[in-house]
Amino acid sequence: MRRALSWLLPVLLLVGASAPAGARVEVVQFDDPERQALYQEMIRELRCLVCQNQNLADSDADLARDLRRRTRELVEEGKDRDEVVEYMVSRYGEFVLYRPRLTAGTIFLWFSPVVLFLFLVWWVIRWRRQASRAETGYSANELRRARELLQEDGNQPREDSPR
């Protein structure tokens, strides 16, 4: 008898992991193809307040799904998108957009990685530079008088010159 049920353990091991793990998909219908659409954008534009790197579409917190709610809410009152975005601004705070506006308070977050890319290219500049300039051990005039021999030889080498 025992076995006989030695199967019956990994098959029930099998079926159980390869069953659903209890997410379940919110599926939500508008009656006009438009509002669908600005729901389904609504949703990916706006951040998860508690997940923080997740969309509202992505997410599967509680608050995730309130925000949806109140988001198909919204829309199905004949909100347009400015309506739905101001609504959850001035709830919840500019954090809740994934693309923040260009306000007095987030123009540091915009023109940063500008900022940075120019201070870099200055300074790589700046340092190739000072790089060509190393000290070679010459003095400015035994640099300018070798120039000048060489303009002089046209870079061929002198008949006193040792070979």
Given for the second form:
Amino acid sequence: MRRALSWLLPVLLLVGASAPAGARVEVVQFDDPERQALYQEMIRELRCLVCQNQNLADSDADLARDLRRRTRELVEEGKDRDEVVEYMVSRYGEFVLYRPRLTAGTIFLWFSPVVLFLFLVWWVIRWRRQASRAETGYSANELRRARELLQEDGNQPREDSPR
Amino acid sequence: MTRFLLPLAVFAGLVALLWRGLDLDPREIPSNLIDKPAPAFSAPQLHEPGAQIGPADMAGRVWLLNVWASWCVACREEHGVISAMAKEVDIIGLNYKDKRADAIGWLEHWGNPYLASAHDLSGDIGIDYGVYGVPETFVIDQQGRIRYKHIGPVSPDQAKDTLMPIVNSLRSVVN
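Swap state to the form predicted in complex with its partner chain from the form predicted on its own:
Full complex below, order starting with the chain above.
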């Protein structure tokens, strides 16, 4: 019982935090805390398609209310998370999910930040190399070769020579 | 000179991407129902609550399902276009989340282009069709598959250049 309460409180606080003042979002109570958690998770995960930048939990729109009702019915029927998601996506498309699933169509969406980051790292490294070369006018290889030549002659590099 | 090429290419790419974005309507969400069977329903007719209407009644025909409501301002906007199309193709209305009396009054005032309208008071049929912005228009083929979905009011040009050509090409496939 105490364990159930210990996570119920954060859930309730989250629900409270996600309902902006003035939005008339009905309270839905399940007997089973797991069902309750699934319902709350789903209405936060699903997008209201009329208001686009709100999820079902936050929206006062008619459609959001209908979709909350349908979500409640599906959860009551004992559908699991994947089944509820599949139900909504088959009707409203991938866009209904705030976190699109990883498919061939969304792979660019998921990985373009990583690709962009790696590209920038490569770009910065290249740029630093060029900048260091620009300081002396010689590449690292050329400088090493110059030092070797000086040593072959038995001449020690002078203090003021470039290292 | 070449050191400017890469940043310039990146910049040009971004401009192209964002330029394309300007023309896209974020409200037009691609439907997952295209080429899938139109979700079955059997709903009371608007004018005759005792009689039912559903996609099964339209099997073997190319037809339009037009989602409308009396509270929908944009539906008035497309009403003339829908009425003109109704002369060439069968249109079933899906009266979405509307009071029966209001809906019938709206049709009496503006004219009724529909063979019949299904009365979807709860919006449950709308959910099955992924309706999120009324009006919406579905093109459904002889086998009962959804072949095209139009979101928002149909303009005269869209009816002439998109919807009717699709209807006509679907008709010619079987005949």
